[in-house]
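Read the single chain below, which is given as structure tokens and is the form predicted on its own.
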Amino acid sequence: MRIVIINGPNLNLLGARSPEVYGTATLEDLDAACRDWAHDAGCEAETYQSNHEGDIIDRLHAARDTDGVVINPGALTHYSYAVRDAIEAIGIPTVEVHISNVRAREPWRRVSVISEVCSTTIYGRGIVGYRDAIRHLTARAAWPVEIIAYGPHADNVGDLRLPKGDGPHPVAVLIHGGFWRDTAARDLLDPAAVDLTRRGWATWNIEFARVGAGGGWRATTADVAAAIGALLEFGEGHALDLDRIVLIGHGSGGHLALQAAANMREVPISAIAALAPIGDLEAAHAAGIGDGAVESFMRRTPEQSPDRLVAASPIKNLPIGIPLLIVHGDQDAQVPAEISRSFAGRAADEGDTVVYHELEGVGHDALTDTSTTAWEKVVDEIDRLR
């Protein structure tokens, strides 16, 4: 698989231009990192940068013989319908990437005429967004995916992948993390979705409203419930086994999985796999996770809204009444393992069936990184939930 990485105007000044916004990595650093990330993903990447719109269009035209494009158009993002038309014309899967969180900057930076012809847009993750774009393209190429809308809004969609064979297939509902913020999206779990589908699971990798894009504890949890409930509408027509539905959530997605199972009974959820979950919002807020993530999600601090805390925090809604698998790394620098350790103990005390694993030497992202031994341990446990 061959991928072209295209960077637009002013990106040659990376490392020198506004490092507080774009970071200290130079374009040369970025190009080298992209080649390494592509190699790790089993593909080859060619890098290109130009400050000239016509040259970028010519490079897009030349990309017709490749398998994917990652493009950061710079300021051309906001007005270049010529670049947009070139992307549409070549018909190659393309990911739009921005290093900074353009949705939280000046209003004019929030406009993209490129996004609608791209398979996804990644922003606000620093240069790591390029890695995620490469992984997204390789995942899309690795296994067919059907994008299904479950509601009226742009984020009310999910990716359905079906394993080989006639079915009915057990269903893994994937709920991504990212502290509930809109800089995170379902592409983070693309590699996990592909690996689980290869292992015989139908995967439903869902998107939902997030903080910064219409989300918050009410809207976000409502979307997740609607996405899970949609399985009852299209499941039979896709040979899904609706008696074997497992929710798999990572980080804040683990919170959403636990909370969905606690609140909805119309869908027969058979088990939950919560990976480094934020199971206790009060403890997470006290620990300062995600630089105010809990407060942003709840729209106020837990102390200011004890009623919301009861409604939004899984530890306040025990027992859940569904078998729980909880996995956490003891080197997690984003969500302290103590939160899961305490949650698992409380859930067991309240009568829930709980399997808890704390993996030695493992950090937060390793639990969903399919190249790690941590993921192998996680997926082996998930397979036991069929």
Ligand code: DQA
Given for the second form:
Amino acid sequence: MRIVIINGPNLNLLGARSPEVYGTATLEDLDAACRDWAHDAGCEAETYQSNHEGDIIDRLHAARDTDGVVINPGALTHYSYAVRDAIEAIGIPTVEVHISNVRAREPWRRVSVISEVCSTTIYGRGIVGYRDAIRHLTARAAWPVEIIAYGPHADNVGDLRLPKGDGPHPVAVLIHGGFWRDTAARDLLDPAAVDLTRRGWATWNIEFARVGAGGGWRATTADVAAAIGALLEFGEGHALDLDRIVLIGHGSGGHLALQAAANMREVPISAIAALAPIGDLEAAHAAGIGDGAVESFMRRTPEQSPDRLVAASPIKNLPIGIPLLIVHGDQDAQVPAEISRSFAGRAADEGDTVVYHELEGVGHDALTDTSTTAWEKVVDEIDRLR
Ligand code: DQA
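Other form of same protein, the form predicted together with the named molecule, not the form predicted on its own:
Full assembly next; the chain just shown is listed first.
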């Protein structure tokens, strides 16, 4: 697989240009990192930068014989219909990347005239966004995906991947993490979705409103419930086994999985795999996770809103009544393992069936990173839930 990484105007100044916004890596560093990430993902990347719209369009045309494009068009994003037309014309899967959080800066940066013709848009993750874009392209090439809308908003969509065979297939609902923020999206679980699909699961990797783009404790949990509920509508037509639905959530997605199971009884969920979940919002807030993440999600501090805690914190809703698999790395610097340790203990005390694994020497992201031995353990445990 061959991909092209294209950077637009002013990105040659990376490292020197507003490092507080764009970081300290230079374009050279970025290009080298992209080649390494591509290599790790099993593909080859060519890199290109230009300050000229016409040259970028020519480079896009020349990319017609490749398998994917990652493009950060710089300010051209916000007004270049010519770049948009070129992306549409070449018909190669293209990912739009921005280093900064364009949704949280000047209003004119929120407009992208190219998003619609791109397979996804990644922003606000620093240069790691290019790595995620490469992984997204390789995952898209590895297994066919059907994107299904479950509601009226742009984020009310999910990726359905079906395993080989006639089915009915057990279903894994994947709920991504990222502290409920809009800079994180379901592409984070693309590689995990592909791996689970290969192993015989139908995977439903869902998107939902996140904080910064219409989300918050009510809207986000409502979207997740709607996305899970949609399985009842399209499931039979896709040979899904609706008696074998497992929710798999990572970090804040683990929180959403647990809370969805506690809130909704109309969908028969057979198990939950919560990976480094934020099972207790109060404890997570007290531990200061994610730079104010709990407060942004709840729009209040836990002390200010005991009612919201009952509505939104899984530990307040025990027993969940569904078998729980909880996995946490003991080196998790984003969500302390202590939260899962006490959550698992409390859930068991309240009568839930709980399997808790604390993985030694493992951090937060490794639990969904398909290149790690932690993932192998996680996926073995998940396979037992089918
Ligand atoms: C950018 C954001 C654009 O608004 C800006 O004009 C850039 C860089 C980013 O990577 O965050 O040049 O695309």
